[in-house]
Every structure is written in structure tokens, then in C-alpha cells.
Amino acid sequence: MILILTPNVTTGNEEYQRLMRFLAKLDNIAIRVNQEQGVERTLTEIYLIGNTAALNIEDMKSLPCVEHVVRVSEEYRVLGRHKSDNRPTAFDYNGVRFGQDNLNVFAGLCAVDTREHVEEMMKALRDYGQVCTRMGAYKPRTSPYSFQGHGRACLPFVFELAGKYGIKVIAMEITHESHLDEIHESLSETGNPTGVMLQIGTRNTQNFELLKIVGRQQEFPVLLKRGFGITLDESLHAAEYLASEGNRKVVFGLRGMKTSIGDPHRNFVDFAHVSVVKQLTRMPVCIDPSHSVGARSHGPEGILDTMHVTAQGVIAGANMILVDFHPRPSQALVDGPQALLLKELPLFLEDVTVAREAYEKRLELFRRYH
């Protein structure tokens, strides 16, 4: 059971103290308090864990400073969408809103290679009105002999250039807890010119100790990619690991499923699950068309498969797009063959706009008939 308190209630408030004294007397009930700091208000949630079936909702609503009560009805206790649950499905970070009702594009380099390429990418994004990007500093690879990313060495110039070109959020994969400290220190050293969304890649979706560590910090939001070779349910439970440790600013990423059924694409595109994740949870949903398709293949009409599947995800209601671009893909150190070209950026963004408008028209259509 979740007790949602009246906005801006403080722990020093007498009513809050009365509430906590009452809850402490409940038998076989553990209490966990979570506070979400928004732009205009602080939201306090109290999780009652244990034998809550005997607790009457109306009785709990009558307790001091309790505004709303949610009886947990799904396994995903923190991030799940429960009956009569009107908690927000959005969060703000560094001036950018992430929610189930909007859309952000993160176009950029799968792996940072040179300062020149990073600057070209960010300048192009600025010129086309974009404030988010992807920049891989740490790259887990199948082969130990493949390029593993520049790591900490590239962080200062990536962050400085982001500030120069007005990039507010960079999606960046981490694979070890030390990367958290390196990102935090580099941001501080460069004057915090931008923000970072930590990315947990598909290989680490069930690295539970890493999930706990990332979940305990609440400075950076997290993009969790669906694990390959495991079920959707198992991946959603991985997201719960993050949230149960305190970080509720989680975006769930669909990146295609590892199976030969998807051939000739790199992975089997799973964007039909956009609406499923939004139905089961309150998380915004990201699609990763580049790693789903894995090539610059196209149909007889000339439309790239990457753009086709992007449109499919957006029309299904995706809230974020993670997509590979590169100024010179032939020089890319990671996944160059699947990267889109900078000259294709305006086409890609316009195509996304067309797909988003189609989604909004579909929403309006269904609202008219219901």
C-alpha cells in the first residue's frame, strides 16, 4: 500500500509525526519513505510493506496529511500502474521533461571517438533545435579486443562541448560503479555545463548490484534497456531494482530482442511493447531503432529500415528515441555501418514529426469514439 501525502509536508510537521507514530504501531508492516523533489513542490510517498490486505483504504485516507491511498495491485510495486493510481508518469531533469505523453530525441555517437566528431554532432543538433544527445564513453563489447570506449579521458571535452552548443541531457552508458564517480567529478570540474542520463545496457539489465548502486543515487535519471534473452517481466523487475533503492526517474528502453527470427535485422524489433510497458508501469518508454536494425538497409521505396521502425515506435506512443548518427560513419570506432549521416538529421527529425502527428491523430480518433 502507498500513502501519498499532501504536497510540501515536512518531516518536522506535527501531523507528519502523528502519522508516523500511528504507522509504527501497525503489526508486521515495514515502512519506507520516499520524497520526490519537483520544480514547484515536494511529494512524499510512504510505502507500507507486508500484510496490508487487512488495512482499510478509507481508514488510511483519514490519517493526518494523507491525500491519496493506492493499494498495490501489481508486482511492480514502485513503478507499476496500480488501480486508482494517479501518481505522475513524468519527471523533469535539467530543464527537459520526460513523460508518457511527450517525445524526446537523443541522436548522437554510439561511441565517442574524436573531439571533432563530437563537436560536429552537437553543432548539427543545436542547428536543428535539439537539446539531447547520446555519447558513449564506456562501451561493453562482445570481444575483449574491440574498442572499449575512451572512458574518463573524453568526458571533459564532451561536457564542455555540450555546454557550448546548448545540449541539456546526454545519455551515457555505464558498466561499473566507478563510472558514476568519474561522470560526477568531470561534470563538476567543467562547471556542470550539461546533464547526464545514465544508461544501463542490455548486458547489465540483470547486474543487480550495479542496479542497486545506480538506484541509490538520485542525481541522474536512468535509461534501462530491456535485457536480451530474458522476458519483459524480468526486465521490468530490473527497473524495480532501481526504483526500490530510491531513484524513480527511470526510462525503459526497447532495443530489439536477440533472436535469429529477426534476420536480416540485428535484432527482432519489439516496439509493439511500447504500449504494453506504458500500460503496466508509469515509466516513459524509449526505442532504440539503431541497435534493433543494425544496418543502413532500405526497401525499394528508399526509406531506411531504421526510419521505418522509428516511425513504428513513435506511432505506438514512444516517448524517447535513442539513435546513432555520425559525421563520417566509415571512421566510427563502434557500429559505423548502422549510423545515420548528419545530412540525414533534418529528414529524420521531420519524419519523426510526421509519425508523432499520426500518433496524436490516432489518440484524438479513439477519444471521439469513447
The other form holds:
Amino acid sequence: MILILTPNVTTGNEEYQRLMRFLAKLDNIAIRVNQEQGVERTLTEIYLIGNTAALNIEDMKSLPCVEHVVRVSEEYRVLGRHKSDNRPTAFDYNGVRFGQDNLNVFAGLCAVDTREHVEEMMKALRDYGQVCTRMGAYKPRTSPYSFQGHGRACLPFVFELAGKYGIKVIAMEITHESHLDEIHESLSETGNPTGVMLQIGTRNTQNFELLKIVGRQQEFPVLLKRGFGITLDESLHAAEYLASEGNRKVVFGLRGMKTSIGDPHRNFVDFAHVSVVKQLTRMPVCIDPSHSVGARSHGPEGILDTMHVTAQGVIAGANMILVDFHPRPSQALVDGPQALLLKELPLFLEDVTVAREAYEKRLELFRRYH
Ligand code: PEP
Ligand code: MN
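Given the form predicted on its own above, what does the protein look like in the form predicted in complex with phosphoenolpyruvate (PEP)?
Zooming out: every chain and molecule, the one shown earlier first.
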């Protein structure tokens, strides 16, 4: 059971202390308090864990400071959508809103290679009004002989250039807890010119110890990619690891499933699950068309498969797009063959707008008929 308290309650408050004294006396129930600092208010939630079946919702609602009570099902306790659940489906980070009702594009390099390429990419993003990007510094590779990413060495110039071009959030995969410290240090050393959304890649979706460490920090939001060979339920539980440790700023990423059924695409595109994830949880949903399709193949009309599947995800209500671009794909050190070209950026963005408008029209249509 979750007790959602009236906004801006402080722990020093007499009523709050009365509530806590009452809760402490409940038999076989552990209490966990979570406070989240929003833009305008502090949200306090109290998790009652254990034998809560006997507790009456109305009784709990009448306790001091309690505004709302949610009885949670066992599934996805923190991030799930439960009955009469009015908890937020959005969060803000570094001036950018991430919600189940809006859309952010993260176009960028799969892997940082040269400073010049990073600068060209970011300049193009700025020119087309974008404030988010993807930039991989730590790359999990199939072969130990492949380029592993520049790691910490590239962070200062990536962050400085982000500041120069007004980029507010960089999605960046980490594969080890030390990367978290390196990102934090490098951001401080460069004067925090930008923000970072930590990405947990599909190979680490069930790296529970990494999830716990990333979940314990609340400085950076997290993009958790779905595991490529596990069920949706298992991946959603992985997201819950982050939240149960305290970090609820989680975006869930669909990136295709590894199976020969998806051939000739690199992965079997799973964007039909955009709406499923939004039904089951309060997380914004990201789609990654680049790692799903994995090539620059196109239909007979000339539209790239990557753009087709992007439109499919967006028309179904996706909230974030992670997409590979490169100024010179032939020189890319990772995933060049699937990268879109910088000159395709305005086309891509317009196509996304077309699909988003179609989604909004569909929303209107369904509202009219219900
Ligand atoms: C990536 O986004 O660069 C990546 C490696 O993705 P995934 O974890 O989905 O393979
Ligand atoms: Mn890649």
C-alpha cells in the first residue's frame, strides 16, 4: 500500500510525526519513505510493506497528512499503474520533461569517435532545435577485439560541446558502476554544462547489482533497455529494481528482440509493446529504431525501414526516440551501417512530427467516440 502525502510535508511537522507514530504501531508492516523533489513541490510517499490486506483504504485516508492511498498489486510496485493510481507519469530533468504524454528525440552518435564528428552532430541538432542527443562513450561489444569506446577520455569534450550547442540531456550507456563516478566527476570538472541520462543496455537489463547501484543515485535519470531475449515482464521487473532503490526517473526502452523471426532486420521490432508498457507502468516509453532495424534498407517507395518503424512507434504513442546518426557513417567505429546521415535529420524530424500529429489525431478521435 502506498500513502501519498499532501505536498510539501516536512519530517519536522507535528502531524507527520503523529502519522509515523501510528504507522510504527501496525503489526507486521515495514515502512519505507520516499521523497522526491519536483520542480514545484516535494512529493512524499510512504510504502507500507507486508500484511496490508487488513488495512482499510478509508481509514488510511483519514490519517494526518495523507492525501491519497493506493493499494498496489504485487507487480511493479513502484513503477506500476495500480487501481485508482494518480501518481505522476512524468518527470523533469535538467529542464526537459519526460512523460507518457510527450515526445523527445535523442538523435546522435552510437559511439563517440572524434571531437569533429561530435561537434558536427551537435551543431546540426542545435540548428534543428534539438536539446537531447545520444553519445556512447562506453560500448559493450560482442568481440573483445572491437573498439570498446573512448570511455572517460572523451567525456570532457563531449560535455563541453553539449554546453556550447545547448544540449541539455545526453543518453549515455554505462556498463560498470565506475562509469557513473567518471561521468559525475567529468561533469563537475567541466562545470556541469549538460545533463546525462544513464543508459542500461540490453546486455545488462538483468545485471541486478548494476541496477541497484544506479537505482541508489537520484542525480541522473535512467533509460533501461528491454532485455533482448527475456519476457517483457522480466524487463519491467528489472526497471523496478531501479525504482525500488529510490530512482523513479526511469524511461523504458524498446529496441527489438533477438530472434531469426525478425530477419532480415537486426532484431524483431517490438514497438507494438509501446502501449502495453504504458498500460502496465507509469514509465515514459522509448523506441530505438536503429538497433531494431540495424540497416539502411528501404521500401520500394524509398522510405528507410528505420523511419517506417519510428513512425509505427510514434503513432502508437512512444515518448522518446533513440536514433543513430553519423556525419560520415563509413568512418563510424560502431554501427555505421545503420546510421542516418546528417542531411537526413530534417527529414527524420519532420516525419516524426507527421507521425506524432497522427497519434494526437487518433487520441482526439478515440476521445470523441468514448
Ligand atoms: C546502444 O544503444 O548503443 C546499444 C548498444 O543498444 P542495446 O543495448 O539496445 O543493444
Ligand atoms: Mn549501436
